[in-house]
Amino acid sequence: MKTFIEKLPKAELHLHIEGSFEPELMFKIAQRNKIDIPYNSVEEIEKAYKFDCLQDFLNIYYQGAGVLVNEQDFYDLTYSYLQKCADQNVRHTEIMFDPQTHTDRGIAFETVINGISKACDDAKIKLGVSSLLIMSYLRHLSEEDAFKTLNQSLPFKDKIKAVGLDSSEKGNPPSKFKNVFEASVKEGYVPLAHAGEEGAAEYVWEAIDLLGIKRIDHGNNSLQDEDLVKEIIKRDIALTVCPLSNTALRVVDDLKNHPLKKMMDLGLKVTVNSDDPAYFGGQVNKNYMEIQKALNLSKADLYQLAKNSFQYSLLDENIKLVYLNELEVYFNNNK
């Protein structure tokens, strides 16, 4: 199974680039930029990467992001992640980035987007990994703030495929961002959002009805509402599930109790992703391996998860077919 997963062609659809920040790279960039961080070694940073809830995680996450200052920093962060994609047979990835985390610190939007997108361009040529960018709005900030970010993004529309919604979910329902999502769609961005991770099923309803999202990030709590499950299936909306993230943040107490297989059995289109791999104990292949062991998933299940990852990506249909054909050949040769 380990070898099957390692060589399985797949896409990753739920990845925060700031959450891929490995301790070694954080330490290196902090020293390069002469930024004081409250850790004297890589080991101390690794110890800090252990937490009990979403808010504890977000505190260290934003602290880490604070060392990113120059275009080269964003390039290095992104290219490091894309190299890991190449090593894991991740053929395509859809990368979320949080402009507000950086622009609120006085970093120009242009610095962020150029560093990330140049790394993506280079990885396509040098590593054979394709990628698209998702600009996420921070839900703990105001809709007015999100509008500022939307306006800052407009000169760089050719580099951004979609908008997302992340950060602290509780108390920040999707309805808070209805207007900025409408405006984003008018500008040509595909709407996506985190919903149903910590928030109730009602948040998922809002995300699909008010924001018109094309994919649900997480979506675990959709299972609280049978009608919602039916509606998600009817609308053919996929869920980007993140197993190791769910246990790290206590959304699920044990992987053996993870709802992923139940979701699949109900007919939901599920994908496996790493979310914030540096913080949550593993890249996408480790997520596949751990959930496979915990739920005793078959090769056919894993094939379906990988198939969903390409099928529900934001790629053009012709490119999807190329990846899906590659996956099918692999599966038929390794059943």
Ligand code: HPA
Second form
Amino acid sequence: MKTFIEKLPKAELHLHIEGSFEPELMFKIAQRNKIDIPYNSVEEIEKAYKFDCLQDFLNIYYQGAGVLVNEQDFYDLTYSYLQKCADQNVRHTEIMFDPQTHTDRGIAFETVINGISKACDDAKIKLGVSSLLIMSYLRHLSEEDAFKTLNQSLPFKDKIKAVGLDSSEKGNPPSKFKNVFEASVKEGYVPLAHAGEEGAAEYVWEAIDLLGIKRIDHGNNSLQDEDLVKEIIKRDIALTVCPLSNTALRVVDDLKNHPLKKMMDLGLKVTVNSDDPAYFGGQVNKNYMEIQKALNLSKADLYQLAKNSFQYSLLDENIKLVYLNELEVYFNNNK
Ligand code: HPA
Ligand code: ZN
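Please supply the corresponding structure for the form predicted together with this ligand (the preceding block corresponds to the form predicted on its own).
To see the whole picture, the full complex is given below, headed by that same chain.
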């Protein structure tokens, strides 16, 4: 199973680039920028990465992102993640970034987007990993603030495929961002959002009905509402599930109780992703391996998960077909 997963061609659809920031690189960039971080060693960092809930994690995640200043920092962060993609047979990835985390500290939008997108361009050529970008609005901030970000993004529209919604879910429902999502769609961005991670099924309803999202990030709590599950299936919306994130943030108490297989059996289209791999104890392949073991998934289940990852990506249909064909050949030779 380990080798089967390692060699399985796959896409990652739920990844926050700021959450891929490994301690070693964080130290290096902090030093380069002469910024103090409250840790003296990798061990100290790892000790601090114990979370009780989403907010606990977010506080530490925003602090870590605070050492990113120059275009080169964003480039190095992104290229380092893309190298891990290449090592894991992640053939395509859809990368979320949080512009407000940086622009609120006085970093120009341009610095962030140029660093990230140059790394993506280089990785396509040098590593053969394709990628596209999802600009995520921080839901703990106001809709007005999100509008500012939307406007800042417009000169770089050709580099951004979609908009997302992340950060503290509880108390910040999708309805708060109805207008900015409408405006984002008018600009040509595909609407996506985190929903039903800590928030109730009602938030998922809002995300699909009011924001018109094409994919749900997490979506675990959709299972609380049978009618919602039916509606998600009817609209053919996928859920980007993140097993190790769910246990790290206590959305799920134990991987053995993770609802992923139940979701698949209900007919929901789910994918496996790492979310914030530097903080949650594993890259995407580790997520596949751990959930395979915990739920005793078959090779056919893993094939289905990888198939969904290409099928529900935001790639053009003709490119999807190329990846899907590569996956099918792999599965037929390795079942
Ligand atoms: N949920 C919400 N916001 C986030 C996450 C997450 O899992 N990771 C990074 N920002
Ligand atoms: Zn996420």
